[in-house]
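Presented below, as structure tokens, is a lone chain in the form predicted alone.
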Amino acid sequence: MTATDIGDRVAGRAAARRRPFWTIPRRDALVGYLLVSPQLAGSVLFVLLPFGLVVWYSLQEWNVLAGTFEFVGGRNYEKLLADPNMGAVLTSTALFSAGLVVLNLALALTLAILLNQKLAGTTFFRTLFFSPVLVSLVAWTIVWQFLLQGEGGVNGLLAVAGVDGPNWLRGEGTALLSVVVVQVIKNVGLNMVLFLAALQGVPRQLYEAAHLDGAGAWTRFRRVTVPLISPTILLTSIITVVGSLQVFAQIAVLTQGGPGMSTTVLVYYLYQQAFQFRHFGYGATLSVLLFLIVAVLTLVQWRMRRKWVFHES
């Protein structure tokens, strides 16, 4: 090694010592980490950690009254597969979710299209349909509990028209439908506002061009409106599906899972097992099942977006 090489190495080491540690890229990276750290900490503390504990509890048999906490491995999952009520619970959950999602999205889109017109009174009706979203869920449900009784307000209105209405919350054929309708009326305003914002973002020039090409109202809706608001349709469908699988207060107040098990959805069955029957380990197992169902349905919707969502193909 020559003297020149040795001199270059010494000079390089001296320059490295003089280089500041907090360079601009490092400072930018630190700022980025500081900005995301609250969200990251919240996700760890309130999502990942609770989910890990639920999975751990599903492997235990926790008897609060006796004060025992015993590891049982997969016994709770074997109980889940052999549970004779699980078929009825999953059927009620599927019917409730399907009815809620279809009615909610269809009604919300219809209202958004009607209220997107430049007519007198649209502001009033927008406020009217959105106001139930702001009402307390429990208060809303209690009011509807009185309205849907055999001598309630709904049957009173039907009696004026000469129709003898049933006890809506006590009939196996009407209880689930009643809960679905109550939930749809409560939350349809939220999806309506999202659809309304999406509709107002559709350029008017596209409608005018389609009209000049001879496209009718239905063709313009199918070929122009639906593709351009498809990202909002995806968002509202995911929100509505996840929300439909987490409904509890309405069932607890209106029907308590009855009559029979016609309105016993998975979340309410989870509550019964964990907090009424004190089967906390089995309740945690049902929570894991609920998480898997929500995750699979969300993943399926997200993967299918490339086939029908605009700009995703």
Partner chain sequence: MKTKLAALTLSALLTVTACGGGGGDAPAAQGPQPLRMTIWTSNEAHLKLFKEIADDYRKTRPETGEITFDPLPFENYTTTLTTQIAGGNPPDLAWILENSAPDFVGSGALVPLKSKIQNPGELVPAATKLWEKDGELFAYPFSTSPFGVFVNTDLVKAAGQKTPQELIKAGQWDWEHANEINKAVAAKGKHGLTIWDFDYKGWDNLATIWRGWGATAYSEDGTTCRFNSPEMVEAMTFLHTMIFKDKAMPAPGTVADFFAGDAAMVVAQISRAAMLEDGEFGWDLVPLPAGPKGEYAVIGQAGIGVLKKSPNAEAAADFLAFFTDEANSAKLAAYFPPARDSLLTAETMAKTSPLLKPEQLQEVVIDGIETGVVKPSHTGQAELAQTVRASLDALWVADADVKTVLDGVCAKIQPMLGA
The other form holds:
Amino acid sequence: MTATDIGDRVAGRAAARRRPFWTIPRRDALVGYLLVSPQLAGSVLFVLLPFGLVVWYSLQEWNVLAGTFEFVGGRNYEKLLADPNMGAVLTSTALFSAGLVVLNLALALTLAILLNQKLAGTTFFRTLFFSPVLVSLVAWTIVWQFLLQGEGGVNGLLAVAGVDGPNWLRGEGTALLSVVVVQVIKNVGLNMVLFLAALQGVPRQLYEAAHLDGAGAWTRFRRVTVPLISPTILLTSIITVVGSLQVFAQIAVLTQGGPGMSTTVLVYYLYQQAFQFRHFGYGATLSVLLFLIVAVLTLVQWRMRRKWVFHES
Amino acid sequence: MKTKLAALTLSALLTVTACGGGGGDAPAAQGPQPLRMTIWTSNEAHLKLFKEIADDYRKTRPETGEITFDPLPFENYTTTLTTQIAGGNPPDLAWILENSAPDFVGSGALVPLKSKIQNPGELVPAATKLWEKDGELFAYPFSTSPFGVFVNTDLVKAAGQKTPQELIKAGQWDWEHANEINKAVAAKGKHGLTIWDFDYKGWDNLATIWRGWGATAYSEDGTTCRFNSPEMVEAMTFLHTMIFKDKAMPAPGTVADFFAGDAAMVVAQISRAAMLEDGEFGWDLVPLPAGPKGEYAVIGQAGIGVLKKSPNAEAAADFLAFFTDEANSAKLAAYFPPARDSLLTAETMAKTSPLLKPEQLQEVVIDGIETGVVKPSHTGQAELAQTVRASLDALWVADADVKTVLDGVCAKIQPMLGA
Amino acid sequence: MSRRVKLALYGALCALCVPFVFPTWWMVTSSVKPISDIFSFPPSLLPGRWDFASYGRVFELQPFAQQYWNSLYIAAVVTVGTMAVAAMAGYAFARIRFPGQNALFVVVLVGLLIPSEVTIVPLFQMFHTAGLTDTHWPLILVPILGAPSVLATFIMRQFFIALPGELEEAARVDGLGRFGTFARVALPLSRPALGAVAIFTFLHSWNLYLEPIVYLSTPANFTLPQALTQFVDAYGGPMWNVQLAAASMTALPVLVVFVLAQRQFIEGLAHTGLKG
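Just the form predicted alone so far, so send over the form predicted together with the partner chain.
Complete assembly follows, chain above in first position.
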């Protein structure tokens, strides 16, 4: 018996005598506050407060080595607007995130559909496709660094097929593509599993009914599958978009932002400015920019859910 | 758990009120004070030696607490160190790489050492220059390691070439001849010349080549970009031809490990000799080949500084003096070439570097330390390095126009040097 | 399904799985190759000579068993803690009406939008002031309560929203309070979503890289991803085979556990989980 149970009964008896303060909605609200309190306290302490400090730092010129900390108002934001690298950085970020999200979701859904067929051995393949998720990110990236060398494993495999592979990490286009693909292969298994679970929840009868109505495979996919798994699509796309803007260790190991600035995405540029170049104030300013971008993108997706997500309409 | 949370909440508030930036003064020391030194080696032999020296020190100084050596990954060393300082947790002593020396020395983050360390007068000027400001010394140059060329003599002979040693005797050890050897070895299916830690990113290591042409990255006073000087263009053209036309150097994206026997030569610091201890091939160590401007030497450096922010700066400086006195410098010389004149003799060094022959020690190490130029460094080097790296990427393709690319480098970095 | 379609499907699956399997295969086989063979071109699929010495070196160079334990117990504590925090918050946000609910949910969601690189410096300052650097507390507390758990809360909320309300109403009619309804009715039903949260959370903690590097300084306190970068020789040159051996050891046990448990995990998800 929980404390709330006792509370319920005591309150119940009291209700007979006078108008109770602890009405059911009030008790519910109390439980609600109690249940969210750990998460809320954590958010305030570990998210909002540190982020508030970051915003504060963005108004400072902070020389870590000299130990000076000087209020400069909007000067870091002026620097942001005038930064000659910003164009290249935002382009890389946009290309990287768009490529990653599209490739990840498309591949995840394709794999999920393939594995959702009545076929012997799907469990085996499912394990294979999921396995990179379990390999530690650092190990995964170190291995790919080898494989993508000019004379590495990837080109070795291509050579077997008679293809002369490029020098993946040294070309501006191929480097970006490589990091995207390495990241997609690493993580697509998670989305695949989520899609698979959603697909298995679609009642067979619906397909059969659609089939009887004369709908082709594509129409069935568009009209039955997509609407029914739309909540999962929303969840995966939010996770993937947010995640794509936070890819850091892979770039640090594979390309360090190069060649040129072709793989210097915003979060990596932020890291460079703050930690490598020790412009902590400017790094904080870039953090604020990154936050705004992520927030806007997420908000847009969340708003759009009413339009196309089945259960939320 | 609850007390931890309470402590955290409290500290969060403290952080806010202190504005996080400067951080307050440390509380007064009481009882034995521990010392912490950040380092980038996690090699057991190194750590064992440091521990021994620290234990010796503590025998006579009961007021000193435990001395810890904190290995940070080399890749992110300066970054991690800076983060610790920013977070209000500076080490008492820190190793400092040559590329961040101007930042640390210039910012006033370090304690002046001249009056603290033993016999500073005998430190070789070429080794202390980087760590000095206004006549004061801000870090002890504990490792001053010249670059030399390690040669896989088996590969060279197999390619039917004269060994560098023979060329030296004939007075022909220059880059043109070295290139011929590398070309021949590469034509046989192995690789020619490699440059340690370069990998088409760590361009400061190319100083080991361009110095032979008299080129520098920046002007002496650091205000002008010299990447598009005629000497630099000539040196980089030589390098470009070597890579893409002669194939005497592995192209970008190719791993060639000299120490695994894959390449004819590697330009590296002499301390790498340890990696050849149980080498499976014949090898030699020779000075850098002469360039068009004659013979030259380049050194890489590391210093140990005491951080002003350390609550135990006084004790830390005292320990540093002990750590680097003549007796302990001699011990450290087993791994880190010393900058003390008295230790720079082939005899003393032979005791601690059994892998190298006396003439190698004399020619490469001792002459190198005394005449060497330190790898390029500048205030804000990390940002400059990154910017140069990004611009130089255009050079590492077969059809690059050297002059155009180098002009591009200067166009990018000149505004950063002006200040 | 016709035989031809089946063959085509198998062909597609086999071709697609090459990039998923090859890196792990290469990592494990290279770890037992002599160092000079690692770089051979074209790469060999099997080591010519098996050399397990690098596995011994892993334990000589680092307190690897201790580091393994650190990663394991931190991930376990974080997983259990996150499941509790996220289930409670997710349930409250989905099922209970209380004033300010939406505003509070937005406050929590902000955590989803802030990359950890952004807040690492202020967080480090806080933990340092509390005297908790070089301990595992930051690696436990921040993921359970801070930004990383927000995704878990979000998943739990979405799950509870989709849960049919009738069961809960029956429980309430039987006299169970709000908390009782949550603990005895809704929570047991949420096992599949909790399973997804557990996997996400465990992997997140297991892969954490930046935070350990910033917070921890003593090798005995290190976690695995951080330890992997420490297998370098005296001069910062990586010891490839030792590094690959260590990497293999971090990956293989998790793979085995997944293979054994995946039926429960995925099929649990499929039954009632995040389905459409």
